[in-house]
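One chain comes next, on its own, written as structure tokens: the form predicted on its own.
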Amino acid sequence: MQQLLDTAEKIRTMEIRGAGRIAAAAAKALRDYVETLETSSFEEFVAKVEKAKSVLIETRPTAVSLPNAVMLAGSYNAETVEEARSQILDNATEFIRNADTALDSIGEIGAKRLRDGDTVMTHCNSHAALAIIKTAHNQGKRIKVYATESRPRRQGFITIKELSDAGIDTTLIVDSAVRYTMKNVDTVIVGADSITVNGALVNKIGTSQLALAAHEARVNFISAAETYKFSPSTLFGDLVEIEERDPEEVISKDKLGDMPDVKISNPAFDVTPSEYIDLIVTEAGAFPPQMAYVIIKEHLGWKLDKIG
């Protein structure tokens, strides 16, 4: 359990960050825990597995990839410990393998939307979004990228390093320069932390700013998302909780010492309505956001009978 707890803490503190990486790490942690779980009692096995699932799921409330990964990896239909253990190990391994191949598919599908000479704007640090950009670059297309700083955690610094290592012409911009820069952009590509049944996108704070600026400038706005980032619970009316993170990520307490009337708001995510999204690129294909229900029903149907 300690290894699983360590993974949960790394997810909570954002040492492990990004919806896809969080999902894979959680599936691996659950797999490793179940593999070494020692008990002959099926009831005890079930109780401990459910406890492990809860520990992982509760670390980050917004990224739906986390509960989806845990539910997919930890699903079983068995009556003995060894049958259940075997099924969980198989399911977790399959999830991790599919998560890896999903990025390749998203890259291939999404790259078809980029032309030689296009300029792309991206936000935060999304493996799925970067898979599209890198694939287009590897196909010989001359792609330029504007990457936002993505405060307060500055995930944009990770993005520009990855793009630079790939040999892609990249410019880092401050978040407040999005609208000013949009006139130079052909396509916006971002990732996703969660996609709701009505096609709304929950993603890194500031994403909706990019979407609004792109809409005004008539620039295509694309979200790159593995199918496990769609939220089945929203089909039944649940809202996606927006995580409020530690104010110290924005400003330290000592700097606020002489300003007792100042409060800090640090939401980690915002919501972009579906009408500002042109396309969602998944490993299963490229869809308009209005087709989110189909993805949830056909690719995450395993969870629908467990909600409510």
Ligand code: RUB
Contents of the next structure:
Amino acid sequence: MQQLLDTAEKIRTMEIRGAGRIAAAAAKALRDYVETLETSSFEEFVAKVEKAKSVLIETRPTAVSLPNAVMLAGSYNAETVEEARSQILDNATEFIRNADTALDSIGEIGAKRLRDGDTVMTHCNSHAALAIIKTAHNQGKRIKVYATESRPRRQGFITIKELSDAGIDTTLIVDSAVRYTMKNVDTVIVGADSITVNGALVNKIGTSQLALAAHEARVNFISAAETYKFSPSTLFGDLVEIEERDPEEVISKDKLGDMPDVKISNPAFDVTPSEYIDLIVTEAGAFPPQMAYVIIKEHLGWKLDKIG
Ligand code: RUB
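Having looked at the form predicted on its own, could you now put up the form predicted together with ligand RUB?
Whole complex next, starting from this chain.
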């Protein structure tokens, strides 16, 4: 259990972050836990596995990739410990493999939407969005990228490192320069933490500002999202919870100094309505956001309908 608790803590503190990485780490932690779980009682096995699943799911509330990964990796239909163990090991291994190949497919499909000489804007740090940009670059297209800083955690610094390591022409901007810069951009590409049944995109705080500015400037707005980033529970009326993080990420108590009455709000994600999204690139194809229901139905099935 200690290893699983360590992974949970790394997800909570964002040492492991990004919806895709969180999903893969959770599936691996569950697989390793189940592999070494010692019990001959099926009831005890079920209780412990379900507890482990909740520990992982409760680490961060917004990215649906986390409960989807845990449910897909940890699903079993068995009556003995060994049967259930082997099903979970197979399902978790398959989830991790599929998640990896999904990124390659998203890169291939999404790169078709980028032309030689295009300028892209991206936000935060999304491996799925970067897969598209890097694939287009590797195909020989000359792509320029504006990457936002993404306050308060500055995941944009991870993005510019990845892009410059790949040899891509990269410019860092502060978040408030998004609208000013949009006139130079052909396509915005961002990732996804959750996509709801009505095609709304939940992603890093500030994403909806990129979408608004892109809409105003008639710039394409694309989200790169594996199918496991779609939220089945939104089909049953659930709302996606927006994570509110520690105010210390915005400004330390020391710096606040003699203003102890000032309140700090630190929402980590926002919601972009489907009208502002031109395309969602998944490993199963590029869809308009209005097709979210079909993706949930065909790729996630109904077995996930109990995710809260
Ligand atoms: C990361 C973020 C990313 C998505 C998609 O937020 O909003 O855009 O998770 O990333 P945080 P990926 O840093 O708070 O986890 O495409 O890598 O899954």
